[in-house]
Structure formats: C-alpha cells, structure tokens
Amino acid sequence: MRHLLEVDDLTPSELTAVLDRAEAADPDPVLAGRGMALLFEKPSARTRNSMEMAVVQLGGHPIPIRGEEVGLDVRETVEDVTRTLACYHAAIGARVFDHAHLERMAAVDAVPIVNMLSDLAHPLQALADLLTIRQELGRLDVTVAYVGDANNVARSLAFAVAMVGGRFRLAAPPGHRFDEATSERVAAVDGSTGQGIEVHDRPELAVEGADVVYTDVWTSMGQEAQAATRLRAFEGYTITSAMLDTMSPNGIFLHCLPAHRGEEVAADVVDGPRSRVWPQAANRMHAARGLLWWLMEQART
C-alpha cells in the first residue's frame, strides 16, 4: 500500500506524475461512490476546502472528523481507529500533532494514508508549491530562498525541490535551523544535485539571485507560547520589497498561509505584483486531486 507521510516518499518521476494529474482538465473519478476520511487534530481553512473539493472532484464524499471524536490513543489506540476508518473508507487523511501517530496509521497498512500537516512535515503544500512554481517560471530546477523558521513546511520544501534538481536556500537564525539528519537527507533524496542546503544567517544573502522568495509565520500552532522569544529572533528577517528588487527579475513570491503582515512579510510584498499567495492557495486543491488520483491508480494495481 502506498502512503504519503512525507513528499520525498515519492520518486520524482512519481512525484512528476502527481503535478501532471493534478493539471488534468478532465480527472478519473477515481472515489466514485467511495469515502475517504480527514482527521483533523488541528484547525484548517486551506486544507479542509481543499482536500474535500479534491475528493468531490474524483467522485467520492469526503468525511471530516474532530480529533475528540476519535481520540487518538485517548478513547481508542491509532491503529483501532484505523482499522475501523478503514472499514468504510478508500482513504484516511490526517491533520496531526504528532508524527508517530502517521506512521502508526501507515504501519496498518489496510488503506492509503495521507499527511494534511504534522509537527514533522507538510507534503500536501510542498505539492501545491511545485505545482505553483512549475506554472508561474516554466521549470522546476530553480532556486528557492526560504527566509525564516525551518519548520515542517520548509522541510518538505527542502525536499520537494531536492527531488526536481533545484537549488535550497535557507536564511534563519541558530537554533532555527534545520537538524543534522534533516540536512543529509535533502542532499541524498533521489534527484537531488547533492548540495543539500545553504544556510545564510542574513535574509539579503539567500534571496539575492533566487528565482522564488518563500516564507512562513514564525510562530506555528502550538508555539504560542513561545511568540515573543520568536520575535525578538526573527527580527531582521521580515520580507520587504527592497529584498525582492535583488531577486531573479522573474522570481515570485509565495507563503503558504496565513500570513502575519508586518512580521515574517511586509503588506506590499503579500499583497504586490511579485505575489501568487493566492494561485499557491487554490494550488493545494489541484495538488491533493493529483495526488488521491494517483494513489488511488496505485491502490488498484
């Protein structure tokens, strides 16, 4: 059974094939008459329009479900509540805290599992990324200036434009900053140049010359606590319009949302020309249909 816990699950010709699906004009309805079930642990605007449009859209009724109403290893353990999710659906999405609970759900193995987010990793947006990058530039091998904490996002970031041989550049302070073991991976993962990483520790030395500016709040759900150390931080790091004047003369500009305006970005570079927060957004819809059309092909098989 295949699963995307994390976007370098995926070979790059595989995950070519997810961005060609989810350009299709006219998608196999692969869920016809079929369920597929999104757990969310965590609160979402973009992922659960756009995962239950995605399953529409290939015949099937999504079912969303709060994290109380299962309890993961509260009222029942995660593979209980996997197996008996995989009792009436052809796939399990889940938004979650805790990695391990995703791997738990994939070790089952009776259906797909998809990552809608954990504390780990975000391949549905990294999905949604490429898609956008290879629409708006042309190409996938270009360099991307990712400007702020090394979170779950930029990981899977990191990853998906290793894997279509682009270049990865980071710009965070210490102590925000990819692990070890993260950093080897990028530079190992199938299709990668072998690089790895750039780390910068100023903003203006990763983004000059980058072909897209990509950033995310500095403060995640579930660090709230943390929000004024993270400031103090990050000061320095916001995006503004003179950094972008030094980018690629084509380059774009992408956050995955929500953007705090005035902290991780200014207002006229979320809101300028450079922009496609808003095609990246509707990206993740056409993203997740592509990739549930290809599990579902590779379920069958």
Ligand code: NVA
The other form holds:
Amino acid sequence: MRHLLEVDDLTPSELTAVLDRAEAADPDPVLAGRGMALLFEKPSARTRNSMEMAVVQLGGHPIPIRGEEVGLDVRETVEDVTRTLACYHAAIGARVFDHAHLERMAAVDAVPIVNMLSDLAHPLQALADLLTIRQELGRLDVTVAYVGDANNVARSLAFAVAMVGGRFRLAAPPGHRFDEATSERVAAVDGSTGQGIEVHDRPELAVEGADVVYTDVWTSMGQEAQAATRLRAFEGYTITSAMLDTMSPNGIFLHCLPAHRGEEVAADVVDGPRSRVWPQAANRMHAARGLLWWLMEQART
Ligand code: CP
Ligand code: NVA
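Based on the form predicted alone presented above, generate the structure block for the form predicted in complex with the named molecule.
Once more the chain from above appears, this time first in line as the rest of the complex follows.
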C-alpha cells in the first residue's frame, strides 16, 4: 500500500505523474461512494478546505475530525484509531504534532495515509509549490532560495526541488538549519548535482540569481513558547523588496501561508508584483486532487 508521509515516498517520475494529474481535466471519480477521514490536531485553513474539495471533486465524501475527538494515544492507540477509520474510509489524511504517529498509521497499512503536515514534513504543500513553479516559470529545474526556519515546509520543499532537478539554497541562522540526516537524505534524491542543500549565512547570498524566493513563519504551530527567542534569532532574515532586486528578472516569491507581514516577509513583497502566493494557495486543491487520484489508482492495483 502506498502512503505519502514525505515527498520522497514518491519516485521522481511518480511525482511528475501526480503533477500531471493535478492539471488534468475530468479526473476519474476514484472516490465515488467512499469517504476520506481528515484528522486535524492543529488548525488549518488551506489544507482542510483544499483536501475536502479535492475529495468531493473525486466523487468522495470528506469527514473532518478534530484531534481531541479521537485522542491519538490518549483515548485509544494510534493503531486502533487507524483501524477504526479504515472501516469507513478509503484513505486517511492526518495533521499531527508528532511525525512518528503518521509512521505508525502507515505501518497499520489498512488504507493510504496522507501527511497533511507534521513537525517534520508538509508534502502536500510541496506538491502545490512545484505545480506553481511549473506553471509560472515553465520548468522545474530552477534555483529555489528558502530564507528562514528549516522547518516542515522547507524540508518537504527541499526534497521536491532536489527530485525534479532543481537547486535548493537555504539561508538560516545556525541552530535553525537542517540536521545531517535530512541533508544526506535530500542529497540522495538530488538528480542533478547530487549535493542537495546549499547553506548560506546571509539571505542576500541565497537570493542572488534565484528563480524562486520562498519563506514561511519563524514560529511554527506548537512552538509558540519559543516565539520571542525565534524573533531574535531571525533578525535580518525578513525578505524585503530590495533583496528581491538581485533575483532572476522573472523570479517569483512564494509563501505557504499563513504569512506574518513585517516578520518573515515585508508586506510589499507578499502583496507585490513578484508574489504568486494566491495561485500557490489555489494549487493546494489541484495538487491534492492529483495526489489522491494517483494514490487511489495505486491502491486498486
Ligand atoms: N499552507 C497551509 O498548510 O495552510 P493551513 O495551515 O491553513 O492548512
Ligand atoms: N511551518 C508552519 C506551516 C503552516 C502551514 C507550521 O508548521 O505551523
């Protein structure tokens, strides 16, 4: 059974197949008469709505569930929650605090498990990001400069970019970069240079000549107690319009959202001419539909 916990659960050609399905008209109603459980331990605007609509567009019925309703390892074990939901649903999506819970759900192997964001990864976001890059720039072998926290969004994006022949630059202060295991795993899927992530001390160095500049919040959901320390750690990492003057002339700005204007990005960047954050947000639904269509096909064979 195939699951999507991180982008490299797909091969590069499967990744392209998912992007192609995301853009295909008239998707097969692979979820007709079937349900998909969407479990959220954290808040969500884009992921919940894009996944619910993607399930509907494939003929299925989404059921959103709040974390406390099932209580992973509190009311019953992660495995029993998974077995229970699999009695009624063709697939389970989950947004969790602990990535290990997704691994345990996938290990039950009852229905496909889709990571809707964990502490480690946000693969659905990375699929939408690649789709947006392909649509806006006409190719995927681009240079992406990610400025900010090497978090779940950055990690999945690094895998995605490396897998399609792009180059991934990270600008982050020490202590907020990828661990060695992640860097090695990204290098292992890097089809172009084999080097994986390029790390910079200063945002300006990463942004120069880049085709895509990307950022995300400095304090992710669940890290609220560290917010003040993080604000100090990321001083000088705010993306400004002056910084973007040195990127490639047709370069674009992306952000997974929600954005904090004045923190990780200046308002005139996120709302400015290079910004493609709204097509990117819209692509969450198309990418989710492409992925679910592909996953359901795999589950049938
Ligand atoms: N980008 C993203 O995943 O947004 P939500 O947290 O609103 O789902
Ligand atoms: N890194 C952020 C992404 C939100 C979509 C978080 O985990 O809160």
